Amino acid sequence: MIQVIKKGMIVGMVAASVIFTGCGNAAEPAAGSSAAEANADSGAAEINTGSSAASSGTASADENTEDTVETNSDAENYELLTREVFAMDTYMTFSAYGEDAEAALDEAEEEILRLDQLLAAESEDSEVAKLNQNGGGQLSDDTAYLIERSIALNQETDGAFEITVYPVKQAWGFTDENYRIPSDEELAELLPLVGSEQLELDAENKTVAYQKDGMKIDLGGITKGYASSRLTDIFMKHDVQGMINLGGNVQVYGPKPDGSDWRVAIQAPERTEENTLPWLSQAASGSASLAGLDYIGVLETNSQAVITSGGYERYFEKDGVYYHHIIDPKTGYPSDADLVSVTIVSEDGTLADGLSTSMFVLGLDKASEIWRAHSDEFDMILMDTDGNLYVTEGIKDQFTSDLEIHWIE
């Protein structure tokens, strides 16, 4: 018999730009539509970052980032105005205030209606499902950037963030909550069908090809990340500050409306109906200090995207053995590594996003050493299978926790 979770949405945030090196914003598509859950006053309430269902997520920063952290002057004169909408399969919230909230609001929706439309893998409408049932084609302006990035962090990562890796979640039943444990012969048949070097993508001419029958892309996993990007160019296009919830991912520009920064509460991992962690290890340290805890540590922020990836977010039990739906993409399995949550704090939602993914698959030390890699470009907060919590110091001043602090230097 087979037990199916699937976790609620939490309001999270965090914010985006390009692979390592961000490239400034994706090409100006039209905008679109979309709303989410936040706290809508202007006190220090705390904002649960998680996920819902789907994906993590974005937003972007260019040399205009500094422009994030000023404040209005007349700030306080302003409501907080908030505006909820159902889309990419969780529910979301955006929140701003300025003299012309009320129309970035509007365009916000409009926006992330509109790429939701165009990049649901599981949406036969959509560009991205039109591509994998005719094995690729020509490409909008925002599906031609997130293949071109998505395939440049599979190659960052050693092929942790795989696109490609579709059919296989759809075997194990992840994408349309139709849970099964296939063979081990159905993923050999299927493994050859993964790896992003089998996309042939001509990025000046906005075309993609798939080289295997069968090949299929899910780019559920950055999506999140580039709407909440393209949100943060319609709030800055309209001289308006806030924050915005895509289910999870979160990212603010500017501070609250008192002038003080937002604050990001980590959800802790989910317990399960036994009210028990199966995530951590069974002779696992940490797991006493996380009993009753909501959340890990908050994270006090007015510019980034805070996004946070783990296995705990959905999955399914099946004769005591629990499967999460991140998988790794060289074995065909839910990851083994040891990590159960991951979140990335970043300038860049899109990087963010895929990165939440693809720390989790590669496990704490390899984690760790691209981060000291790349540490000018996002920060990470990580918890393992011992329940030990690491945090990357480029955030030391920013995030509290009352758990023991393992910081990664």
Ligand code: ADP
Given for the second form:
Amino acid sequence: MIQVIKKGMIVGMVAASVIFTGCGNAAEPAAGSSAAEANADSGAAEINTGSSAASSGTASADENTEDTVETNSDAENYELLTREVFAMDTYMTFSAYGEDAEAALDEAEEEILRLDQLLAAESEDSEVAKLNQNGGGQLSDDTAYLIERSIALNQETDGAFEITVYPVKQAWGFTDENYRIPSDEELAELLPLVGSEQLELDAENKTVAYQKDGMKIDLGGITKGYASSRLTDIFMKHDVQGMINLGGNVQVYGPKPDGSDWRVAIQAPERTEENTLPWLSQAASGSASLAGLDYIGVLETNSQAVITSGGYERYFEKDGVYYHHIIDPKTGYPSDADLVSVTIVSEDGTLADGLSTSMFVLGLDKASEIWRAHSDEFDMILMDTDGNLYVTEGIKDQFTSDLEIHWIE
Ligand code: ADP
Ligand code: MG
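Taking the form predicted on its own as the starting point, write out the structure of the form predicted together with the ligand.
Shown next: the complete complex, the earlier chain at its head.
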């Protein structure tokens, strides 16, 4: 199953022969997506996170698969290989170095396409879509694992993480981009279908049965984190190191080729097309420190997943009100807690993704409470609607920002 990467292990794996410095830029970012940026002078690659591909067009996987080879004339025979793939509705970049890097990237690409086909609720012949058509059924290892973890997360987050929210997501048009505001009556009819306790999972025999007609599940809140964990396993198997960036959801495995940590830049909440920040309170959206801010801050790591959720990632506007894609399962409305951006840092990518969605729904106080009970498993970087930055103290040595940091202890 999922291999949790231990920090010590990664450090131990760094090949002593890696003398490469100034590794340079992994790849040219595709329009509207995140990718690795680099500072050629210092070799400090910064990976931007937080952007989804909602606006990044219609490119197909075929058109967007290419390799970039970075070589450094100073280094003897060192190559950082970078692959760009369009999948899961987002631009992705995988970078690896090591003897077997090419094979690792091939397998990583294959795996991402396989998971996309298997898990996308929106594509008709995915396993998840078939489960939804049939009210359950036999599960592959991947879906069995993900449903089991999702149910556990649901219980740990007071129901905030809720994969059965899909009928409500459909009603809002987030599944086919026919955006609309469902009536209260419509939501009242759909809400009884929402509730993970109505999923009968048989983990041993790998089956699930939905208790009510019309129930549907959606693993979109956890898929990319799971995918980056799987790719990390592939890197490990091939004994290569590198970085996986799935549309702003980043997981790194081992240090950069020069031996230093990756610098993962946490993207600030994106502006709308009208150059406004409706996710923030009026005072905050006019504040000088947030105007023009590109990054909330930078996290240095060589062994973690860094996964961000924010309402600004996918939304529509009607009559001046902004509606985004993370649903509060209790109300059936886009969640309106007090956070605009939630980044979870963890060695477990699946957990990080599930929690980023959950904490966004739960808000600052409840998120802090859950962190205090599980502070050995993850850390968080949160921005609230007033533009205040809150960071858990477990990453005090790793995170820096130009903004004032309120440490959560
Ligand atoms: P991203 O789109 O970057 O993967 P998230 O990880 O936050 O962002 O996942 C958002 C997706 O999760 C939504 O598009 C939807 O498919 C699903 N979702 C929405 N609300 C919930 C929820 N309360 N619990 C679990 N999944 C949700
Ligand atoms: Mg998520």
